Structure formats: C-alpha cells, structure tokens
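Below you'll find only one chain, the form predicted in complex with the partner chain, shown as structure tokens.
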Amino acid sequence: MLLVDILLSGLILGGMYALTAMGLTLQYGVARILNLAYGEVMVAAAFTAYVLFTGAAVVPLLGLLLVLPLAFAANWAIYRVMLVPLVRRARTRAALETDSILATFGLLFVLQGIGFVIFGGQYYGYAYLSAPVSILGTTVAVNRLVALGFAAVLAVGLYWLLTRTRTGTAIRAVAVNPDAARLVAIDVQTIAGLAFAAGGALCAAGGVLVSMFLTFNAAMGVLFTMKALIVVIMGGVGNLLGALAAGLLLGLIETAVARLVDPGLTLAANYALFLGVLLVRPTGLFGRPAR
C-alpha cells in the first residue's frame, strides 16, 4: 500500500520534472544551445495559460493548442535571428556553447523584464482540475496526473519521431556529429533550428501544464532552468528517454525519502543521486561515452 503510494506519487512528481526538462535536452543536445532563458520561456507560457484561463475562460489544455504553435514560432524566430549568427561565427562546439550561454543569459533578462513590466513581481496561480482521483487506492490530483500523462505522450511521441522518421534521423545525426551530417546533405542549420523550436514548444507545454498546480511569478524562471539542467545532465544531454528516466528517478527518490526517511532530506537525496549517477556514468544515464 505504502509502496504503491510512493511509486505513484513519485512517478507523478518525476513526470513533472521530466516534462519541464525535455525541451532543454533537445535545445542543448541537438542545437547545442545551452538556453539559460529556458525557464523564462516556461514562465511566459504559464502566464499565457493564466491569462487565457482567468481572462477568456480558455482551459489550459485547450490553451496548449494556441501556446504550442506560438512557442514553436517564437523559438524558431529566436534561433534564426539571435542564434544563427553565433552558430556561423563559432569555430568549435565549445565556442558555440560559451557564446550561446552569454546570449541566452541576456535573453533571460529581456524576457524577465517584460514579465515584470506586464505582471509585476507578485505571485500568480489558479485552480484547474485540482480534484482528487483514486488509483489503486492512492489519492492523486487530477491536474498532476494530466501533466504526467502529457509528459509520457510527448516523450514517447517525440522518441518515435526521432527514431522512425527521416527528419528525426537527421536530428539525431546532427546531435551526434554536425560535421559529418553535413557530408550526407543534411541542412544542419535548419535541423538545429527545428530542434531548438521543438524544444521551445515542449518547454512551453511544460509551463502551461505546471501552471495548473504551481504558484509562479516573473522571477521564478531560474528555478525551472536549474531543475531542468540537473535532469538533462543526469539523463544524458540530448536524450529524450534519458530525461524522462532521470526525471522519474528524481521524483521517486524524493517521494521515497519524504515518506520513509525524512522530508528534510529530499533535496540532499536528489543531489546525492545526481552525483552518484555522474560518478558512475559521467555522460549521464543514456549519454554517449564520448562526443
């Protein structure tokens, strides 16, 4: 009973972690952009969901239909306008990573500033699907369960796209070796832009879904970016299933420690797991040995 309870609650929490990290793994793993403004995009999506829900009575799940294409387009534009010049200039991957960190660090402040101007600094939140549902005798919140469902669908769906379609194969090729990908007539810049935009859309989906149960304000993006980075690095950069596994693992450990040991040690347990994984597999759970 307690075990089922821990498993289920842990998976739901972990699903949220995975959901909020999958976009970053695409952006960082394929487009090689370590997007520090990732959390800000997520908060922007959360605010959009909030405005749609409280202002126009559009429920967040319908709101996704609007937010996803919008986020895809916006991130595509960000990549084309802001990041392509960096990609052109960069001689090596390491140089691109450094440049992109600096550029997106600036973007972070721009997005955050816009958030502060429009919404001020105070907290926002709304109640949607905050109802109990019983599964195997365990009570869970519907909105969190929905978020887990979306995380699973998005991860599996994208995994399928990446492994079963031509574009997906091209994306993976770019992730593994952009130089060699060029040799087989893959337009690396377009593919990388596509991955960045898809990552941004995933990130926005995460923002919309967590806004159903988390309280947020314009200052909170950094917290999301930090958590996502941990999940991405632990799962193996660029690997969607890795992000899913790492997120679920973190959620399970956190819940198990809270129930069986002490809630005060959850953070310590999370970082211990993170360190442990990196000691055994320095490139993450599903990471490649060398890149």
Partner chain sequence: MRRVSAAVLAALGAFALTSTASAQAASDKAVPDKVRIGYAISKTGPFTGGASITTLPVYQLWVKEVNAAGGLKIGDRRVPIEVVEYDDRSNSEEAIKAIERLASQDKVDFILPPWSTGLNLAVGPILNRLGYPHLAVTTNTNRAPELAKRWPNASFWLGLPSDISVEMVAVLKTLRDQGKIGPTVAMIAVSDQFGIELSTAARDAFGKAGFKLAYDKSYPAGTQDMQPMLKDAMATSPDVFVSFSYPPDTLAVTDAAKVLSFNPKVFFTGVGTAFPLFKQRFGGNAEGVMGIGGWNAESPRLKDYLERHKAGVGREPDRWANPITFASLQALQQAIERVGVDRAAVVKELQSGTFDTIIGTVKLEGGLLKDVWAVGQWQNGEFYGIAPSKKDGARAAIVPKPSWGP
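Moving on from the form predicted in complex with the partner chain, kindly provide the form predicted alone as a structure.
Next up is only this chain, free of partner chains and other molecules.
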C-alpha cells in the first residue's frame, strides 16, 4: 500500500502547488509582474484562517468567503498604488520585470516583518477535520481530502472563467499580445490589474487550505514563492494547464523521495526535477518557443 500512499499524498500536495502556481501564472503571465512577495500573501491568508478559527470559531472553509475578497482587494490596491507607476515608467517588458522584482522584493520584507511583529517566529497550526479515513488500505486525514477537493473546484472554476467568459477572453488576449489587445479596445491596464488581484486571491485560497493540515510561521513565504516559481517555469510561463501538470508532478516526486529515500532530500529533488525539465524543454512542459 506504499504506492497508494505516495500517489494519494503526492496528489494532495501537488494539488496545493498547482493551485498556488496558477495564481502566480496569472500575475506573471498576464500582468508581467514577477511577484517575489507572493508567498507572503499565502502566509497572511493562513494566519487569517488561524485567527478566525481559534478566535471566532469560524471554520476555514467559511473563512474562504472572507479571505478571498479581502485578498483580491488587497492585491488590486498593491497593483494600482505600487505597480502601476512602474508599468507606466517601463519602456520594455524586461525593464518592467526588473522593476517589479525589486519592488516586490522590498514588499516581501515589509509583509514578513509585520508577520514577525504580530506572530513572532514560532510555528502555528490548528486541528480541523483531522480525523483519519482509510482509502485503498492507506490512511489519510479528512482535511487533506477536503483541501484537494476545494483546490480542484477553484482550478476548474478559473479554467471555466478564462475559456467561457468575455473577461477571460480579454485576459488571455492580454497574456498573448497586450499591444494587439489594445487595438481591439481592451483596457490592458485594467485587465492586468484584474489578473494580478485574481492571482493573489488564488494564492490566499491556497494559504487557507494548506493551513488546515500544515504548520506554518511568518518566515515560510519565501519557500512558498520558490515552489510556485518552480512550478510556473516548469509548466511554461503563462500556461495554466502547464502549472497544473507541473504542480502535480512536483508533489508526486517530492512525496516519493520523502517516503522512499530521505525527507531531507525533497528540496534537492525539486531542483533536480526543475533542472531536468529545463534541460529537455527550456520553455517548460507546455511552453512555446519564442518566435
């Protein structure tokens, strides 16, 4: 039953990676903002879920109804106040990426510092739906299955939004060619802000779901950002299906190494997989070569 345990645990972990990476795909693939403070949003959402559950007895799944709009509004404000001036100033995409890296790198330390002031450096966690269930001879906590289910619903909802609505069509148009999008009367700056805010909301959803079964502290944002970047680049920048496939693959490989070899080698396995994919396909699993 070890194989079943690896597959199930890997899919759950990979589903969380995929969900968070989809948010970064929106931010980087559409708005052209490489957000190094991305993981801090995830940590902030996890702490919000913790405070709501322990202080107000609001279960995390209901807490999503509060966290998602708050995260959307906060990321929209960050884009409008801090990043729009960079967009207007940048002459090229490369210049915008460089400026956004520097700006969000500073934002990372601001958000992380606020987290340390409020919560300190210790780890936090809470018990919610932690009862074990048996599936095909392996035991898994209910909260992990619920998190995977909600992640799947959010991912399907995002895919439907992008492929079946006019707003989604506009987002995809801006991602492919913002200059051409302007020619058909698409407000590129508004759409980019919408994508950035939606990406932040997806990241916050991942933070709430992860908080149900993992311990966390104020310093873990960098780790989440690194994992999301690995998944986005492996899958192909701007490709949501690529982020999904790469996230699931990374979760399965990480779980297999932890179970079969040594838990301390999971980070090395992440980088090995990342480098292996880039050596074979430099544009990622689903990326398209530049023309």
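For the two forms, the rigid core is made up of the largest set of C-alpha atoms that agree within 1.5 Å on superposition. All values derive from a computational prediction rather than experimental measurement. Positions refer to the first chain, counted from 1.
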property: Rigid core fit then residue 261 CA moved by 2 Å or more between the two forms; result: yes
